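The chain below stands alone and is given in structure tokens; this is the form predicted alone.
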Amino acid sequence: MKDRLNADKALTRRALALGTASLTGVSQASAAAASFPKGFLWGAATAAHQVEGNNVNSDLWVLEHLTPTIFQEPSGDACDHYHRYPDDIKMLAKLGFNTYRFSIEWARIEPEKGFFSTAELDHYRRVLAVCHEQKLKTMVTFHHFTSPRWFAGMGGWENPASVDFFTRYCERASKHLGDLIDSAATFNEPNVPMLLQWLPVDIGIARGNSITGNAARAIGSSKFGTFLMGNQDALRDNMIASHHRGMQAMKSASGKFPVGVNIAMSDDQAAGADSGRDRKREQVYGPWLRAAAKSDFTGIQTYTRSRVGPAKDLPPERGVELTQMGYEFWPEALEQTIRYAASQAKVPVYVTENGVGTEDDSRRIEYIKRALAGVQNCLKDGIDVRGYIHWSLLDNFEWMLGYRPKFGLVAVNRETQQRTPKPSASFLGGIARRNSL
């Protein structure tokens, strides 16, 4: 009996490491039901500013170094992915994934207005080439929150000229890189400024006027427009116009890849008869889901649910499990946002971000299990879901919260830059390798 118990324990540990969904032996019928469509994309994501390091020509670099600042700490060297990308990409492929989602950095590519750096474009071409060498599909985001500081000095996205500048950037970058891009998104979560207005707590954005005034003086300008702050209506209208024209520019350049937009969504649940849920959905998601409807796909980026009161989201209920970000551990949110987005946009859906900030990797595994069960429910109902991209590949710079929240499948020692895959990396990589739960 003791030998049997030891054997069972060993089997359990091995199953967890390999990402095995069941230890009891699954019938062929149930195994088929747990499979994903052929060609389903399995990946992990990063964003340039969060992992590359030393993005000195960007607007957020300026904001990080103000006194006072709303950032807990500056990004600094980040994960030094700018130099270590070959090993990081090889690690991703070795774990079993078939897709890498990352962003190219506008502030590197066009550090001064009108000057496009061939050296930086060649850098991203090398990143794409390594992905292809490792048999990884490439999913490229052209704008992931950060912009060049010269762009901020002209008023950023509040300036109507932003549409022309972004279109020109998309055209130039696509011409240089497009033949190596498999799919692309114009923007990462362009609806975040609207979403922030519904949060039940003030995270510092409300002080935007004084912050941007200090930033303008820091760069010797009369204004400083940044994505996270400013006039929501102007930001939205100019960014939607930029999405459509940027998409056209990409398609007119090298490569014929599908283009979409990645939208931040929570599972919005009405709290009370006077809930503002429908108003929130229209304000925060509506314009962007309509833009996605005229695109090749919509990217869904979901982490939790929101209980929506009359005018704001309500705080999490007492006693629920919270993540390091302070919101509720609720992996079931993903299924609901996929269903809502698909019903509104009526285009193919990719999960372009989903994950959890936690030091307890066993909770990450649990989160992944339950989130993917929701994806399968959507597939069973005929919803066109084409991929699951986890956030994130590496523990990285989490914007205003600095390096404290841990979203990575891979831990990063910030003193040595050593990478250590977590059990969740093997777990999700095993699912990806099998294309099945």
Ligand code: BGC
The other form holds:
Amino acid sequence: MKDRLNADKALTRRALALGTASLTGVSQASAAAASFPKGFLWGAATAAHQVEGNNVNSDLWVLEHLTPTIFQEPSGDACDHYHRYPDDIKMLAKLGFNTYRFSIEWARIEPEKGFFSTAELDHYRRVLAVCHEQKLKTMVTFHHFTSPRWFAGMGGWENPASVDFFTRYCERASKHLGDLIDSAATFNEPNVPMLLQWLPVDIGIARGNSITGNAARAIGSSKFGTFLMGNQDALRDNMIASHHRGMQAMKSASGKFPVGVNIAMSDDQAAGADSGRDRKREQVYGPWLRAAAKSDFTGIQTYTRSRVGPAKDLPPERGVELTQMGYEFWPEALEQTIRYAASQAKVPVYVTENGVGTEDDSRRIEYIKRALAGVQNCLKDGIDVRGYIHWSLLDNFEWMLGYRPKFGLVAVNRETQQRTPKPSASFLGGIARRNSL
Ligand code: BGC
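Since the one above is the form predicted alone, can you give the form predicted in complex with this ligand too?
Full complex below, order starting with the chain above.
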């Protein structure tokens, strides 16, 4: 066992050394020319449920507080971004970034079916206003995994009426906020449940499906439809219809900002002649890339590569470096997913998420360097990439895994809520300020 571990470590070091050497070659050679197009967006992202705290009217809050639950811990106060957003946004601007991507929370804006809260909409107007004061572009996600609990009680996205509900929310929110929004996405990773089905391990979705009955009882309903669980085909079709109708609603309510959809994408590599890679691509990305093709842009969210076997992804090879999520450390994935998405959807691309879960911030810096070298390669080949938004601004609530994984450029002490920018924050902020590697 010890020998195996040592051999694994040696392999990891070798792989890393090789990776770094070839990268250093690339980045040194191109360093002088490695600037980005004028107006390129440089940002960091958050999502309401992961940072705001006390999202008590949302479906996930219900699931977090069930016994048994599939969550390691509840989200609680999260990073208290709901109150601390002015300082967080100022910090982002001061670090050198020009964009803030965040989500507005449907469960706050429409806490009961048909009841819209002007006070909560005003809250998000204030968030947007601080961004503008700080000269940050605003990139707003209308749905980032969470929905109101009343919506879950009506069957969630499996209910065909979900399309009307989501469209009405998009219309109301755009009317109230649209003049301050620079670009918007209807959905964050609507395809992630499909992507998870290809994972070689069960991350708890199956257990989740078994507790939705308890969740329904907890909210006094016979149903509990939540995004990550349930009949994925029904869910997908209603979400695609919601994307198109939601986008139309945003455009007719405000008319100003471009709208896209942010797709979860892995760099899928065929492992063996019988690899299901092309089937996976069609099932997981196909319908959403076609939806993106009819939108203003594709948002790409990439973390790693997958070696795709006949029916599932294969586990990472022995000895490779793993992130806190158990994914392979593979920043080169970003270049490949940009190329694939751009070739399919043929609309401009924004990297709306890319990052790494690690306690070792020097690995984050390495990840960013190598991922951005890939963005440069795409730009050199004429691909229309318009921005790079890092996940995440803050260490935050990583869904079922709780607060253990660290994706932030900025550490958060959850006792005191004190923020401490990590070296990676100044590293990426410096690139943003120079608009050049
Ligand atoms: C999601 C984020 C999540 C991140 C890291 C993406 O799938 O959009 O909410 O925190 O990946 O796992």
